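Next up is one chain by itself, shown in structure tokens, the form predicted on its own.
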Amino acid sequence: MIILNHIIDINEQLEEYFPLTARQRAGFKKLGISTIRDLLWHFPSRYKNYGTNKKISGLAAGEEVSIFARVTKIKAEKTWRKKINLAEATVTDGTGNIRLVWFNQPYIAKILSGYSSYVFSGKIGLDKKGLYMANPEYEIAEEMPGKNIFSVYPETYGITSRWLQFNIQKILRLIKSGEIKIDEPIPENILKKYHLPRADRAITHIHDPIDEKKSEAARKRFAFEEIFYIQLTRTRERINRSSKPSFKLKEAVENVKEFISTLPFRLTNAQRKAIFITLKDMEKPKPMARLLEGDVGSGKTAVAAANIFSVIKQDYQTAFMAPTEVLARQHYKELIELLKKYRIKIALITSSECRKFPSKAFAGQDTHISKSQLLKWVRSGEISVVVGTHSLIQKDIKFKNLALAIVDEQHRFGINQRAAIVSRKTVPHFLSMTATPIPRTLALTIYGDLDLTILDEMPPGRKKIITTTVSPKERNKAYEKMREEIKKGRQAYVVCPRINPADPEKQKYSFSPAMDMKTVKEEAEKLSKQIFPEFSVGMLHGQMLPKEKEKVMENFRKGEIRILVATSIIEVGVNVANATIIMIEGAERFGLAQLHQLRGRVLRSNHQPYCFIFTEKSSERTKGRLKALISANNGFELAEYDLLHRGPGELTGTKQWGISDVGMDALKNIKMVEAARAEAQNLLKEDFELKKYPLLEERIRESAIIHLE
């Protein structure tokens, strides 16, 4: 690191101070690290503790120890017998000498040549040449420290934990000397109230802890900080939205009674309650902002349809946005079915097509129309409901009087996409829907600007899905059960983790080969020719054109395809009541929430549903996850399990939610989330624009980009 005799700006580019190779630049880009600050906020995933400090003269084979020693000789070489690149050093502490060997890390010879004294920690081995330490951890030191805890960092190709550990230590020394300053954005009274260390102290302790208590206190501080920023952002959004005018619906609850009476099924009490709450919201002059959360098959679309009906009764319009074309088409068809008695004009607009319903010439059928014509009818108000993907937020789509915006699976959109649909002078009411199981703490954080309504009841007559993990020996029994159900008239899904077989040449040197992974194309061929030649088998995956996907889904809905082999593309937007069996291959490659969503595809009728789970691994962790899947009564239980039992970054949706692993730690602590929420509300009441806290204002702007885009 190039050290200058002046204060170093923590936001300066990393390359200004560290010479990086092309491989390292690519690695840092993948990790999202570009500045010194980014590097400091790349926290350890765990710590390794070498508890014993020893003199070289007293070492014995098999011990895990730390020694304080000076490098007297170091070289990089290649062994001719095994052709291994290694770095080998001789070190002394005055009581004796010992060899240190780093296998496949010859670059360490260059790194350690610039300094003389280090703490080396590792396991002592014995060979023909005597005692040695293999692949030791190392840290620059002037004397033996009182602790032997070493940080282990998340890595990527080109960036090792050892490189991160070594160079972050250099930055910590500059913080200690005052050449790098860590500003404190959190108000002092909040730090004191929750006994949180200041930022500079926390940074030091999270990277270089004296003991476990110090590292835990540092992680607690940064966990609180991250959630606090999100709560400030969300609370501010909520206050802003509530201050704007909206469409006040008259007698919204009374108007919807007619619609409910014409439904071909009886609503659950949870659905009735959700409809009442949302319509009461829309009777107010301020915009509704509500999240409707419910398991797969709990009837969210019926609640949405009731809201739409009440809006249309007063000559207003609705926009319904879904993340995929498959899901958009599904909602389009469901709304047509639920509202067909009223001949409401509903349009579908996606990147590949436009449709309008009903057709005057062909009753009950779709009419394909030009985009310009559709836009004209939306502007005039002739079309009451527009369903679509992100195509709905194109600049040329203008509504006459948009009173209700519905977004399904909101977390799959960026904040700008979500905001664009409601950014108007008169703000439309906003209803977000999700079938993704969300722990309560996550809902309070990510959806902190929305009121929460939960559908915790399934329609009567639905049977619990019989979920079974299937061993290789029992595979044929599972196939026979599928054959038995299909002969009864039912249909089946087979889900595979990949579309195409892996390239054998590319997999030769891979550490995680995909050669044995089930693929859609191979399984479809195998099932149609070898296992189920008597049944029609279809394929559905993301590489197909939209028209091809729609044709396959239409044939599956009609029953012309009996077995649909697909990727996880069917996770949302597929509703075929006659499909009662799903087989999931390579289940360990899917998150728990995703497995639950996939399983929910067969919970669409009163027939007995089945889910067969196949895995390529049988580790204890995999067994535990699948046991939870089988025993859980609903997706909320699974979400809580996933949160409590996850490893670093493993919670389903971590990437989608944009929360770091340290931030996720906070979500295990409901008191911390509620405290961050309360402090955010209090602070914004006192100083909405945070004029007294400019650094905090800067941080939450950065946080909004990181967490919500």
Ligand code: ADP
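Between two forms, the rigid core is defined as the largest C-alpha subset superposing within 1.5 Å. Computed from a predicted model, the values in this text were never measured in an experiment. Positions refer to the first chain, counted from 1. First, how it differs from the form predicted in complex with the ligand.
- After superposition on the rigid core, the Cα atom of residue 124 is displaced by 2 Å or more between these two forms.
- After superposing the rigid core, the C-alpha of residue 667 moves by less than 2 Å between these two forms.
- Core-aligned CA deviation for residue 134 between these two forms: 2 Å or greater.
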Contents of the next structure:
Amino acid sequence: MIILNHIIDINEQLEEYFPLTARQRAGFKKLGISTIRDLLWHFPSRYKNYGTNKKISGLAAGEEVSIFARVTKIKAEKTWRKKINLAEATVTDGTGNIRLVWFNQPYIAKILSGYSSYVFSGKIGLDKKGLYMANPEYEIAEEMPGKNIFSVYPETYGITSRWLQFNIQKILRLIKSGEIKIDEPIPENILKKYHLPRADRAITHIHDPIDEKKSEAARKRFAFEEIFYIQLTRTRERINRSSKPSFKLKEAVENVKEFISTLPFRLTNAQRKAIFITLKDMEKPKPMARLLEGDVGSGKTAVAAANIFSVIKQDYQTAFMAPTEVLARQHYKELIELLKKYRIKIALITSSECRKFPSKAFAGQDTHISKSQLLKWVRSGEISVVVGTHSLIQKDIKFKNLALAIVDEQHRFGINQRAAIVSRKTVPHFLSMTATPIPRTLALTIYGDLDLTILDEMPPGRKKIITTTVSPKERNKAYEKMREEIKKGRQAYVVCPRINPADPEKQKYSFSPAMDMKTVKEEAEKLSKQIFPEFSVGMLHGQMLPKEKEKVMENFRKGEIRILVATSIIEVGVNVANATIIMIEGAERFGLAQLHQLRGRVLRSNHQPYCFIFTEKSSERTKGRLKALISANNGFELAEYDLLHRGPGELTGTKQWGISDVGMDALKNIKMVEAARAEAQNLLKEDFELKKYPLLEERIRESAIIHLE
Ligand code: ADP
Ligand code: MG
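Can you now output the form predicted in complex with the ligand? The one shown was the form predicted on its own.
The next block holds the full complex; its first chain is the one shown before.
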């Protein structure tokens, strides 16, 4: 690092100060690090304690220690009997010698050199030849470090935790000497009120864990900061949106009664309430912004249909967006069924085709239309409801008067897509529906701009899914149960974690071999030929063409396919009431919320549903999770479990919600989330544009961009 005699801008490219190899450059790109600030904000995932410092002469077997020593001898060899590759070194610190042994890491013999001194850390063992240290960690050092606790960083190919630690320490020294400034975006009074350390101190303490309490306080500060920014962004969106005009519906609650009386079932009280609330929202001149959260099978579609009915009753249009093509088609069909009586024109748009109901030529049927035809009819107002996938938010789709946008399973859409659909002059009402059970803290954060309605009631007569984990020995028993149910007329899903068998060549050097993973193709073959030759077995996965998928779903819906072997593609929303059994293979590979969604596929009628869970490898962690799955009464309980038992570095948060590991920590603490929310609201009330806090404004803008990606 070139140290210059002036203040270094923390926003400068890392490369300006650190010479990087091509491999490191690629690694940093993958970690999303390009500036010095990014590097500083790459926080340790944990801290590791390396034991007490000792001199070699004072060592005893069983101790965990660190020694500071030089290598005098080193060699690699194969043990004679067990054929294990060994690297063995002798090191000295002037007070004595000790052997260091590494198993299965012969390359270490080439790495360690006699010209450097190292800190070796590990446990002391005793064998016939005397004391030794097994598989010690090692690190080049100029002297014995004063502390034994080190930061461990998330790594990637080309960037080791050690490199990060070493170089971040360098930057910390520049912060100390004043050559790098860390500014403070959070208002002073908020820091004081919640006893949060200032940014400059916190950044040092989170990387340099000399004092556990201080590192913890630092982590808390950054967690608060992240949630605070999201809350500011969401609260602002909310205020912004509610200041715009929308389509005010007249007597929507009164009008919808006609529709409700034609439904083939009686609404649950929860559905009634949700319909009432959403229609009341739309009777106001401000745009509705509501999240309808209800466990799988709680009947969200009927609520959506009632909303749609009320909107088209007044000659306005609705857009209904679904995350997958399968689901978009299904909603299209359901809406045709539910709204048939009202001669409403409904269209479907996906990347592979467009359709319209009713067809001009064939009464009571739908038909294929061209995209340009669809665009024309949507623009003229001829089509009232458009159901679609992402294709629905393309720029070329213009509506005559879009008054309602509904998004199903919205967590699968980026927030920018959410924004795109409401970024119009007259803002449409917005109803978002999800079955993804998320903890309250997370809902308050990522959906902070939405009002929340929960469907906490299942249609009457639904039975609790009998969920069991099945050991390899009991597999056949599970198949027999499945046979029995199918003979009674039911249908089944079998979910596998992969589509194709793994290529054995590629798997040779993999750390988590995919070799024993069940695949859709192999299971479909096995089930249809060996286990259930008497039933027809179908296959559904993402590598099939949309047309093929559609055909399989149609045949399954009609009952011509009795067993559907699929990937987790069926996780969202697929609705075949007669399917009452689901077998999940390799369940440890799915998240808890995902497993819950999957089993929700069989809770669509009043038959007794079953969920059989198989695992390939079962750790304690997996066992705990599956136990929670079996005993949980609803998705929310599971979501809370998932959040509390999340290991560090788990990707679900970052990937799915755009929240970092540190931020996810904050979500375990409802008080912190509520505080961040309250402070965000107070601050914006007093200063909507944050004119007094330009730094804060800048940071929110940056973090909003990250959340848009
Ligand atoms: P989800 O909330 O998972 O989207 P759906 O809207 O797909 O659930 O509804 C699940 C099933 O339950 C559908 O077959 C639907 O027709 C049916 N259903 C919805 N509401 C009721 C009700 N009140 N009584 C009986 N069946 C209902
Ligand atoms: Mg649904």
